[in-house]
Partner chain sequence: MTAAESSPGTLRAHFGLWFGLTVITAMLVAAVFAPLPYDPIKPNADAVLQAPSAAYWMGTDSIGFDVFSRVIEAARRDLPLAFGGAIISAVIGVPLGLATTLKGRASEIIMRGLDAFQAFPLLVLAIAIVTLTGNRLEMVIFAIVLIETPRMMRLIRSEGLAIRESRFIEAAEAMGARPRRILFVHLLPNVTGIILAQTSIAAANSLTVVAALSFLGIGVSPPDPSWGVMIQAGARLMTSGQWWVSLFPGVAVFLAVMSLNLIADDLDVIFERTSR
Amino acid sequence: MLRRLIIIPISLFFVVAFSYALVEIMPGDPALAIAGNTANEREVAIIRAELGLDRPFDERFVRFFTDIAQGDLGRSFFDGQIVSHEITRYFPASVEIMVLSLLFAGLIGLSLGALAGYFRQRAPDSVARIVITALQAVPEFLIALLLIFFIFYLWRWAPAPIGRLSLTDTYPPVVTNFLFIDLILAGDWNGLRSTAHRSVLPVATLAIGTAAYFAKVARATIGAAMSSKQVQFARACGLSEFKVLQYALLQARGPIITYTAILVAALVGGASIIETMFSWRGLGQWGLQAILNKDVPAIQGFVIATGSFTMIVYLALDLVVAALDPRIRHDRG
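Single chain coordinates (the form predicted on its own):
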């Protein structure tokens, strides 16, 4: 744990450096994007000076690291908002859709994978593999479009994808920035039902796309566990098949938890398109809009926030897996 805690600041340094270099090599001029295509060179030069973009590279680089060390991510070039406050504002929404999606994806994917692993090389396994392959082949944005077309447009089972609340609902007072929790604290049960109803399509979109990965890992790990000596010994002792499957799941929990952590890190920024399609107002949507606007401080803050969260997730993964399986020995370094 101490070794990994020491590695985090070093990794964070490279994340910050990468975020700075990434923005520097991006095509386009942020000052021109703010001024507009009709602005003359003098107006663009004035904006560049106000933003500090006319200073030498090394001076901007040192100032950037100094501000980051003090916890200052700067202000947005477009609306002047403090970037760290915007991250705090939008990040909880991304956590909510990520947690809900992983819960449903895990329930569907692990059930499908366990079924395929238990009946490996038999008819249920063949059907499960076809379903897994089909789910992996369809991109998430296409799943979103299909769900919107059928469930909202044709069948009217879900509301329009225009936000997390209807136009007649009001957002509760901000306490935690987690909308579900704030609605419960405010006692707004109508708003809670509306939010839950409007969460069905975006959560289902990410859950369907992610369930295939859970199913694939579960099939491989549970299938291998079912042919292990531990399971053979359990059967020889006369244990029920349900109990045998439980032992197989215990053997497979390490790889499943590892893959869950990988998916958590991937969904933090990878759900940006889905958040945009459903107006979820999460960190991914905010970061994507910053990229389109060439909003340098917001882009850098987005990269640093997602990179830091990923490192924390992987640190927690190491600790959880080590606690579940004492046989694991971590190499030095």
Second form
Amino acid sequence: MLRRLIIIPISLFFVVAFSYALVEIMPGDPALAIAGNTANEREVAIIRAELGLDRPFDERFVRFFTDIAQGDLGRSFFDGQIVSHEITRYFPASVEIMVLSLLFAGLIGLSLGALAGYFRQRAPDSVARIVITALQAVPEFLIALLLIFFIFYLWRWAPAPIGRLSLTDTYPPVVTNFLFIDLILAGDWNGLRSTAHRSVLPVATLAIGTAAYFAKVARATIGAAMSSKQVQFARACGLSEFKVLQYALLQARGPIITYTAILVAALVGGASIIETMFSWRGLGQWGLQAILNKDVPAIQGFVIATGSFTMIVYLALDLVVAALDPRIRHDRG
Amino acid sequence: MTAAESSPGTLRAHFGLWFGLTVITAMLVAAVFAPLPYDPIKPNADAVLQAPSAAYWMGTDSIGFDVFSRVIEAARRDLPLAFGGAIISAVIGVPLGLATTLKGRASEIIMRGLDAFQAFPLLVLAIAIVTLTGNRLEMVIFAIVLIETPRMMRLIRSEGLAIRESRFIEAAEAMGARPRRILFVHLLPNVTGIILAQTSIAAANSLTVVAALSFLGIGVSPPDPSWGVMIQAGARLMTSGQWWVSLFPGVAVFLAVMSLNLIADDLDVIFERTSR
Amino acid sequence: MSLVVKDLETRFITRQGVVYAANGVNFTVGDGEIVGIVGESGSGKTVTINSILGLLDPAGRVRNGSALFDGTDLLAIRRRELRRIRGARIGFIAQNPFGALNPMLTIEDQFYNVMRAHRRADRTEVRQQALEMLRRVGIAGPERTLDGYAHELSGGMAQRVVIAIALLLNPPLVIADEPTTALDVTVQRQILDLIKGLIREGQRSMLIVTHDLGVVAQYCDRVVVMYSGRVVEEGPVAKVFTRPLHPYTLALLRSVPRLGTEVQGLGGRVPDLLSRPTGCAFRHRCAFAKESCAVATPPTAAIGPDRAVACVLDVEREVPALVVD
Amino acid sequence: MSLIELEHVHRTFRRPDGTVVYAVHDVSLTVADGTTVAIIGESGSGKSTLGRLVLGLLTPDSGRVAFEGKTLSTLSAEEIRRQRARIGVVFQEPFEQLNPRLKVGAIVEEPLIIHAPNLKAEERRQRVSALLQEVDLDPQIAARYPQALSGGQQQRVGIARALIMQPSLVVLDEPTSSLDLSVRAQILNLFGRLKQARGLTYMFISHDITTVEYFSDHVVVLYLGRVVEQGPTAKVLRQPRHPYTQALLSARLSVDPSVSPPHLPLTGDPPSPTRLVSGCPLVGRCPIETPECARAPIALQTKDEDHRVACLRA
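Having seen the form predicted on its own, can you show the form predicted in complex with its partner chain?
What follows is the whole complex; the chain from before opens it.
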């Protein structure tokens, strides 16, 4: 258990060092590259000073770390906003889309996987395998386009992909930055309905892509558990098939939870593109824009924020797995 | 010949492998040899947004590019990028992964570092790297290698550690075999299946990364086609009904990625069985 | 109580082809009897009990036959009815207790689940009965055991828990699949003595699958010898083990090392179950094989009132007696 | 002459969770040239660890392991490697000990490639063929992969590999326990024949007392990493003095239904080898223990010439 906690600072160090390295890999004069061709000498000099390129490497490196340790991620080159403020402003929207899609993905994926695992080597399993293999092969942005084409264009079941609220809706006063929560706090039920409606396509996009992976791991682990001696003994004792499936799930839940951590990391990446396509205005969209703008402090902030976030998710799920398994739980005490 | 090798059901049993190999081979052959009906980088202003027809099999886009010609031309760019990236990852990742199976604190620390790396949203990382280094094609490969090599290493390491514990390695040590012999004669041949399967998966992943990058307009210069660029070109048209501009390159990505995954699945099964 | 298995045929559909695992298995377990099924790997002994209990892999299919348990055909009834019999009327003792017990649940929960699968009962009631069962299988601290998990137990203790679960609902028949193979030698005897005591005491019947001839000789009343998915010889242990009539039984008994005599092994290998056997499956390894052995599957012939042998030889005259020093 | 000497050998392992396993604890024994010494014990008794110490695959924490008079710890890595040509090994798992990607021929000739690199390929092939025949295998089998063979055939391949360098010692680590009864007998007979023909010394690791009785000249009984009794097979197994040896013998089940098994003196399971006990390891299960037994380590005492027992009441 202690080992897991020791890893956090090491991992965070890697994350920060990595975000720092991103500037270092820029070819030629990074300041010139960032400022662009139209910039004058003075603008370039300002960026250079901002990046600390006029100082020796080791000094810059230490400086970078001490700044971050104090929560100072600098200001955006692009619009001058304080990066840490921008992150707290956009992060909640990303959490919303990720939690929602993870929820749906888990629901769909685990059911599909459990079905396939339970009926392994029979017809439902074969069908599920084909569905999983096919879904895994569709890039998320393509799923988004197909959903837009069918559900918005052909069938008109969902509104146009142009943001979380329609142009006629007004945004509620900011309390938590979580739009759903703020709308509830403001008692704006029309707005809530509107944003829920507009969440369908982006959430479905991410959920479908992620569900395939959930289904894959659930199918494999539950399938293996179903042919285990434990399940055989449970059946031989006359337990109902429902109970038997529960036994198999108990065995499979550890690996599935561990795998969820990897899916979260992938989801953060996928969310960037999907948020942009649907103008979701979350951290992903903000970060992607920062990258395309070569807005170095914002990129570094984005990398550190997402890296730390997934790291924490990893750790939390690791602890959940340990807490659920009596074998690990008891060894600790 | 074992019973498994000679059994009549092989082709049916490994449908995925044969399907996948056929599709990928067809794509490669088309990319290399197929004559293109139209110039893929010269638009025809008289034929804008034509629906699929006898003249334009997959229709044309809003500038007047022939979608079919560009789907094939794009394969010439996307497939080598993905395969190149995957193969380089294997070439680097396999020896490094095997090296970490040697006992030692250093390898433990390296693996911890890689664990931390896995926590990154890797797609975002790839986008950042390629953008910041000036949007060049070779940086796409670099990004792919950066993403796929740790995965290869982890897999080879865990597989290698398992095989290291096996009796035949112990028997080889007991007969006085040197480490080099154990590595090349005993360890490596037993991870070949995993390497092939993982390289196939890496190629599939890379193809998705290439498509995502070019979808965002990263890593490719404008007139050159790439499946992602073409999907992007049709993205807006999806809401006005011209589905074919995005759909056909999308299908190409889908088929290629699925084929590579199917190949990997079956390779796993085949190698698992012949060694047990 | 009686269990009558007739013409049981089980196959597995695998990627390599059809595996003919059981090819017409016949035997009976009478009231109060302990019957041992003995055979080497691939003989179909485990497949036989898994077929009877409906525990086959998805790839396995019972193609033919019946298993009459007190007149009810276990192979023909609905799964719901079979489930009511399993655990309540037929107890099952698994080979490896750590594989069988659920590591995520307390031992008490596992007793509770089994009880609840068959009866309405509340927790305190089940706990009382579980404590009683644990005491009867010789567990010293039953309260602590109930509150703990499987991984906290030693191998012998875990197997005692499995036995307690198997006997919780007082089943008239117990099926045991290699119940001591996974245990240490000095523990095996303790567990076997325990099982036999509980079976006799409760006037139950037992079917025990094993590859250990010693277990059969010391703990069983009757023995069923299997080879290549078929019963080759059946009868009282006292008779079969002192005067085996099938050449395979004879060869098995001769393979047991005895001081001062050279052990006699069998040449050749167990036939491949991927092809349907024609003729006697043992003929390639049999010292007395004739041409006629290849023609047809030897029919099972009754020898006296309580024995049966599947061999074309005039077994009493042509198969030599087992010579022990 | 003694081929192997072990003096006060200790070996521990550390599990991932940090607990220490006392696998071999203060073991001393010698194996004379040309004999078969059986190491008998249950799981966790340290018998396989002992075999690996002799093979040099493990090094002792303390104590001395010597083979043909040379102490292993004083040899260089290269010398140990050369030494390994002199010791063959056959493992319990017939298939797992063979590399599934090599053909039988390549498996059997591998020691020759390592230790006699100058030998011509044709010469190697001939030696492999001759040896395959000696272990009752068709030389044609050299062209097949091990997974196509039966368990008995695989085990014969393992034996051929162990013998190709003409070693003086062969360590047999439960070589018959995962084989079917009918095959087991053939393999035991093969071992006997090879020993006679080649003058081999066997170190035979087993948990099956019937096989040991049939097969060995000397017996070493291990319990929780310690030697509790040792001596000539005839003495140890006919007049066992240690309660543990007696228990092992009475746990054996006769295949003769008219012989009922004797009373089993031991109760309970063997304890976990993670606990280091100060006195006799059998305390707690022993029918004749006294308070004294738990107090101090009990040394092996000579009872009848070469019959030695570690028991205060024997």
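What we label the rigid core is the largest C-alpha set whose atoms superpose within 1.5 Å from one form to the other. Positions refer to the first chain, counted from 1. Bear in mind that the values here come from a model prediction, so they are computed numbers and not experimental data.
Chemist: Taking the rigid core as the superposition reference, indicate whether the CA of Val44 shifts 2 angstroms or more between these two forms.
Modeler: After core superposition, the displacement of the Val44 C-alpha between these two forms reaches the 2 Å mark, so yes.
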